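Just one chain follows, in the form predicted alone, and it is written as structure tokens.
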Amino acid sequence: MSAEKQVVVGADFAGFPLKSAVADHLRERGWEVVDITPSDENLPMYHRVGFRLGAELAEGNFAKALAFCGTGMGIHIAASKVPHVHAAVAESVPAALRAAAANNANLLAMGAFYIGAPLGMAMADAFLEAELGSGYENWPGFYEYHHIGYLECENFDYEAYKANNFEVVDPMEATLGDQPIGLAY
């Protein structure tokens, strides 16, 4: 679960009513939300939230933000530029979940014009209240596995990457067992 519950949210104009109908469930559970985007007049365009939201998980302000646009794309694709920032989009309570809990991410974008505000507040919920390996305890192998595309993914260094033959440089590796019976997720 996010340090401390709290959690950093912004969106455009499509992303506004879902993001104020989330936060103020979030709110409602206990949540401290900070709105870098508070009112609806002069909102900036979802590339420009996306980079303040990357920057506020980036300068360590954050554990987890979330990000709201129409489709939930270009605000994941500007925060995704900020170093440090896993962003992640999701359509989906199970999706939302796995964001969190298999790919350590730490922004989740949502769009509006697919989402709907019980859903979006679900996904919040299930977003924020997961962690790396959460959820798959009896997998053998999953935080290992997941652990290692997170930080591979962390100290990713492309220009390496490129002179390495487009292999990564030092791969780690990890074991994944099979899939446990009955999980459907």
Ligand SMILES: O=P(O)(O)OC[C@H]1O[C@@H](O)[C@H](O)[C@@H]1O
The other form holds:
Amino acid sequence: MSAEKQVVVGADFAGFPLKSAVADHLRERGWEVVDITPSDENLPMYHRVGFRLGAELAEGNFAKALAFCGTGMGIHIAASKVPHVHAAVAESVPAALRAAAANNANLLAMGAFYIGAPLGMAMADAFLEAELGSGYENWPGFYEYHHIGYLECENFDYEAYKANNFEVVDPMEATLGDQPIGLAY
Ligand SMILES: O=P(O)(O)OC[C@H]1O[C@@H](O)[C@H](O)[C@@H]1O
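What's the form predicted in complex with this ligand like, now that we've got the form predicted alone?
Expanding to the full complex; the earlier chain stays at the top.
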């Protein structure tokens, strides 16, 4: 969980009502929610909201962001163009949790065309309250294996990768142990 319980949120016109419901919910749970789209007048296009949310992460102003548009797809693609953004789209609570626990995602996008307010609130809680490895403590190597995935994404340099014959430069190694019996995703 973010130590300071701060999160930045933003929406286009399609995601605005869902964003407002989720933001109100988070504030009731003690989060400081900074909304880059507080009014439904003159809302930026979805991808520009994604760029701006990504910038808040890249600049170190926030550890996590929530993005809302019609499906979550466009805003997540745009945010992913910003350095240091690890963006996910989810349509279920387990997927939102897994984005944080396995992928160390720092931005969760959701789509108001498909997600009702109660589900959006629960997805936001799951995503914000988890960190890399949360819930998988009994799976040997889970953290190490996924940490490598995170680091190699974070440090990915396409030109260096291309120059290395499309192989990761200095790949790290970790063994993912057997999945514990009964682990539910
Ligand atoms: O990425 P998705 O939501 O599919 O499309 C981007 C936006 O285009 C419009 O339909 C809506 O504003 C939607 O949020």
